[in-house]
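Coming up is one lone chain in structure tokens, specifically the form predicted on its own.
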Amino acid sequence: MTLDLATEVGYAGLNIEAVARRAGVGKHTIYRRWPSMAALLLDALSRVWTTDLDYRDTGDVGADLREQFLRSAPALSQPPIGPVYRAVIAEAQSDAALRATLHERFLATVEQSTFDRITRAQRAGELVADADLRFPAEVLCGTLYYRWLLSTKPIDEEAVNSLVDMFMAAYGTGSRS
């Protein structure tokens, strides 16, 4: 309901009073549970941030990265997630507590999921054994977030292929399990 309202009126037109009105409750009911609009939106986003965005593991890490990134891009760009998530990220730039919560609940989760997938590939011999993959996981995710948030360039198949090819050239062994 909150994301639907946000989609209808945009983040700038969204306020606790409108959410309360839509829910048929007083605004104090909303404020008791969520101290700010951004906190309410984070909760709403977490309800639609589903396991559909989890990595698949086919035994081919390059293919899995490509598939995940291409599947995630539209979810990040389109309602209900896209516009609201952008607005929360923008709000987080001037709110340290919100930024920490956003990182913990969303960004760290995405990075950890990517790290887990490439670490499994490393153990399977698809990636070099002696590399610390924490930073490469962050770079893989960060590149896509940069394009999505700050660039007019698309997250399309060409961009994803280039990113994954660069990662595999740096860390791949050329063998698959």
Contents of the next structure:
Protein chains: 2
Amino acid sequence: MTLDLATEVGYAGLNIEAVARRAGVGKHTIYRRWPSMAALLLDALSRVWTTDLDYRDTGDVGADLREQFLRSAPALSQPPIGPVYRAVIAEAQSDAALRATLHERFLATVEQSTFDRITRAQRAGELVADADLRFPAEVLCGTLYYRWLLSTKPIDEEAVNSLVDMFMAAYGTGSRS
Amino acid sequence: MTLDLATEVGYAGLNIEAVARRAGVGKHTIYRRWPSMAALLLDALSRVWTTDLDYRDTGDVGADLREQFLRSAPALSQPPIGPVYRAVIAEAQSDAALRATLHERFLATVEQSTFDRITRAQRAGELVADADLRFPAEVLCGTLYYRWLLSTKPIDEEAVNSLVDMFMAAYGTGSRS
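Switch from the form predicted on its own to the form predicted together with a further copy of the same chain and print that structure.
First the chain shown before, then all remaining chains and molecules of the complex.
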């Protein structure tokens, strides 16, 4: 509901009053649960997005990473998630508490599920046994944000393939190309 | 001058009028060169920062990357660059033209100098001969922005080492650890 409203009126036109009106409740009802518009939006984003965060496990970690990144990337460039997520990230640049919440409530979950998937691959012998995979999980989750937030290039199949290729070249046990 | 003023009054308190007053010129003089506050700040950032963008070439590409990242990272967390750069990035999230300018005027330069440095290493036999290094250059420049913009973790020596280790594990010709 909040995300639909954001799509209709734009992030700049959005406020707690408008959300309350749309929901048919008093604005204090909204304020009781969410201290700010950004917190409310973050919550709405998490609910829509976390349904889509699970990696498959086909036994081919490279393919599973690629599949998940290609499945989630389009959301970044489309309403309702794209513009609202961008606005929350912008807001978080002048609000360290929101930044902490954004990481803790949302991105840490993504990093953890990525870490879990590649750790399973390591146990299965697909990745080198002695590699510490905590930072590589962050690289897998974080690198393409640079492209999204700081350039005009799309998160396309070529970018996703290049990222997964680099990860597999670094840690894969298969023959090095 | 603009960055000093931004540090004193904060990004929110900054406007073209204040900059003009500080510079002792009319505001039209400022507007003639910079269409917006963000454009002016981007220009000021570029001037301060580009002096520091050159990679060393000691013949050890891993060490040179590490050195450059560790040298530039503190700027992100300190005034004048840190908060102003963060504010410009935030502004760019609702302004695609500013985002394009930010990439073209500043980040593309960083990506290119990174690409040049690792391409020299490839020619010197430090990196595998057949690797396409364009995307890896973007990973080297971009990955740590995730940490800076979307988490509360610092860009510390451990993060820099981990990133360079991953890059060298993927493309280095040295023995794989």
